[in-house]
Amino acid sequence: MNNNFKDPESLTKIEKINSEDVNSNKLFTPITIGKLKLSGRVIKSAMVETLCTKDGFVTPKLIEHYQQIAQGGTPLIITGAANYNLYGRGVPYQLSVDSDNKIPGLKNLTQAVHDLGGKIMAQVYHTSRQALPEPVGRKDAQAPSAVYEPSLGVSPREITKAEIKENIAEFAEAALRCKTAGFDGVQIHAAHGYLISGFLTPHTNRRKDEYGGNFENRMRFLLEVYSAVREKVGNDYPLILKLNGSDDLPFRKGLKTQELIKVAKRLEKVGIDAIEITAGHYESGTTFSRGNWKGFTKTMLKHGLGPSLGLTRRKGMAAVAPLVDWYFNKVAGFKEAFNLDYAKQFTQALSIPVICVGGFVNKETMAQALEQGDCDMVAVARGFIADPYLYRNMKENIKGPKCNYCNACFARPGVQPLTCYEPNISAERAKMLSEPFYKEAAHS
């Protein structure tokens, strides 16, 4: 592996992990991705806020909820996904890039994370068929083919040519505003079944056209989203990936790890700058979100999007709502670092930075993961909505509020706002956030 990007006198050994000497552990030493400089190699990965206006635009809340975690010293932040119009749009309360109207608010979540000496980037996708049509306010979902998309009961139609070359546009003119807005970078999300994801996996693409059937041809739509893009923003932004390291989808033509790292090389070779390792499909069931799924469903179809489904399979889904989460345990219940073994086959292939994201909690597996080369970068969610100061109380060797991977707040995107909604882990977050220690700390 080429690792020019890398700093050689930041190697220590695994021995080293707990010592109170930050610049002996690799997490908190200094990555370039592109030409934008980090400081540490922690990411707060995307998830859905559900903290902006009905239609997209940001909030007060929403910055907030940001300041918080670049108050932690956190090295880059990445929001969660940005739909670019209202196909790409997922739940409602979502940030939307979807035009210049929106530039005004976008800038000021930039320049109070900048102000707090963080960096941040804008995750954008388009959902696919992977949402409910009717809580964003439209007829049907867009898919590269037209295949039923069975965790949400979604058919999609099948969009057309003509559709495919106004989405690339879009997707170029809402990364251009983001640029504009004065983020340092742009995610394009070609994972999880959406979109992108979905031209490139054979179980939902089957196409007859020039976008459908071999691999050129299912890359085809993200090369030109990714060229497009690249001419609007210049060849010095930052552009990094969000990739499947495999599509999870057993006795269904899914991609597995060696596919998607050609589709990775292919990109490293176009210029991306960096890649974002996770996995699955939403009816791979629970891959990307491992944790406890104990009343999961039940919350879902009580505080979540579950009114919006329909009555009858509502009442079916509540019917057999333990056996379903009896399942998901047995089957994808939590395990830290979930994604690096996937994370480590593209870390070997690609010269790039790697991010590998899923499941990380403790310091130390973070660190044991950079160590032994499994990934160059971690990413987290759920742990910093537990706690915004994570990095910084990993940085300083403090016990701030852990996240147990309970997935409530997995169980309400586009109805309530992300928080935690365990009530120990939410009282500790709470105190923590009221202490003047903190408020003073973000700013020295």
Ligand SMILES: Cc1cc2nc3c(=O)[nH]c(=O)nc-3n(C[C@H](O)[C@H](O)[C@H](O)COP(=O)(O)O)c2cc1C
Contents of the next structure:
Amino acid sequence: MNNNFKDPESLTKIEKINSEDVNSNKLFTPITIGKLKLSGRVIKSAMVETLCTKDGFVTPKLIEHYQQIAQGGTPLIITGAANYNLYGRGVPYQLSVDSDNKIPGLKNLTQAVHDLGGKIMAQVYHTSRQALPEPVGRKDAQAPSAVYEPSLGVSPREITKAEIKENIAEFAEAALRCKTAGFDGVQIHAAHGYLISGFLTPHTNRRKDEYGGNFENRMRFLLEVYSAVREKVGNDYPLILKLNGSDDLPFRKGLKTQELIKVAKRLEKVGIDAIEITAGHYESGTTFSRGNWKGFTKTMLKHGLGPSLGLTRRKGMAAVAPLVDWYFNKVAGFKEAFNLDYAKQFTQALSIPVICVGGFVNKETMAQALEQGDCDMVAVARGFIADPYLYRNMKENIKGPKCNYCNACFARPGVQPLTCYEPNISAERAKMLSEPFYKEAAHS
Ligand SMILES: Cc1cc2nc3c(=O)[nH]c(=O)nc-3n(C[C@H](O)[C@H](O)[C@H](O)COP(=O)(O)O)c2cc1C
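Alt. form predicted together with this ligand, vs. the form predicted alone above:
Below is the entire complex, every chain and molecule, led by the chain shown above.
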């Protein structure tokens, strides 16, 4: 990776950006995604919240979580991944958009964000082979092909053609449900090895029918999902695609940047409104959430999904925990702006807005990514967990709590609520949230 951030010339530029007033910092300038006008160029990226009821209904805690981020003036919030059927459900307590009886709760959520001047989109997905079936009440897992998933030890079965058609229809119904509930748009999750991503990637898609094999066939599921969704929600409804900039699957048949740009171009041609660039599958070592993995395995075994893994696997993982952490640090250690080299190539190839996610925590780095034209917007995930007021704090030059990418939050989805678990940062966060809110920056 060569992000150029240590180049002395760019440091001079960073200092220059710092001294400029807010109005000339591109981070705080408006942009549109399809017909959706946004007040700035920072997005809160999707993170499973573990704040819903066990079967995915909105709760007051979930609303409060997003109210804080909206209050901070964040131009656009994207919810955590929400499933549209039981096979697509990844973990208990995540959001679900699988039935109409969820709409009243979803409406309360969107209304609460809108009341604070915010905008919110729902991320819709199918977890495929990257989840343990039992904790969410399934007997097995579906995937494009019956390829073993090594990070969780899941052996999925091949999804049938009839089920593919059902999934396409259910995805579209779910998107319409989101529109009815007042979401400002939908993000179609086509990254991280989940179902759509699994169809795109030759390593996970070994089908012999029209949904596997050559590029056109591997694209088919995504294109059919997109068309069905678009038909339901209409041409004016904003749709974003989350897509890998690289599958990060060395020694396996993973997709590389140029092939993924081809995917993005096809989606641009048929009418997607923006693309968020990320990277990796679970089995690539979750390179989509690069960070410090020291202690991760032990934390996950104790406070996360560990107890659901089965005794043998749990004991095995506990025995080699330091080795697993070492390996994760090797393949997925932290870097600032870690997907920017990918995003830059998409920005050069596309006309629609390109959003880059991954390792953005410093205002200077974000501003520089935009100033250099490497992307049109930046998305931040863990940074908003440490500091829900991140956007306001950057705009007003207020020093807020700063994520150190310890990945303690990433060890807990499905079991403990999404919040900051780093003691010092969490204390700073609690103090900030308990103080009267300084309003100047919110949505101005
Ligand atoms: C606790 C946690 C949950 C996540 N859940 C999702 C999710 O539901 N959907 C998704 O696309 N990415 C998910 N991600 C990945 C983030 O959206 C983001 O791509 C990644 O963390 C890199 O951004 P960051 O460095 O700003 O955290 C999750 C990450 C974390 C830490």
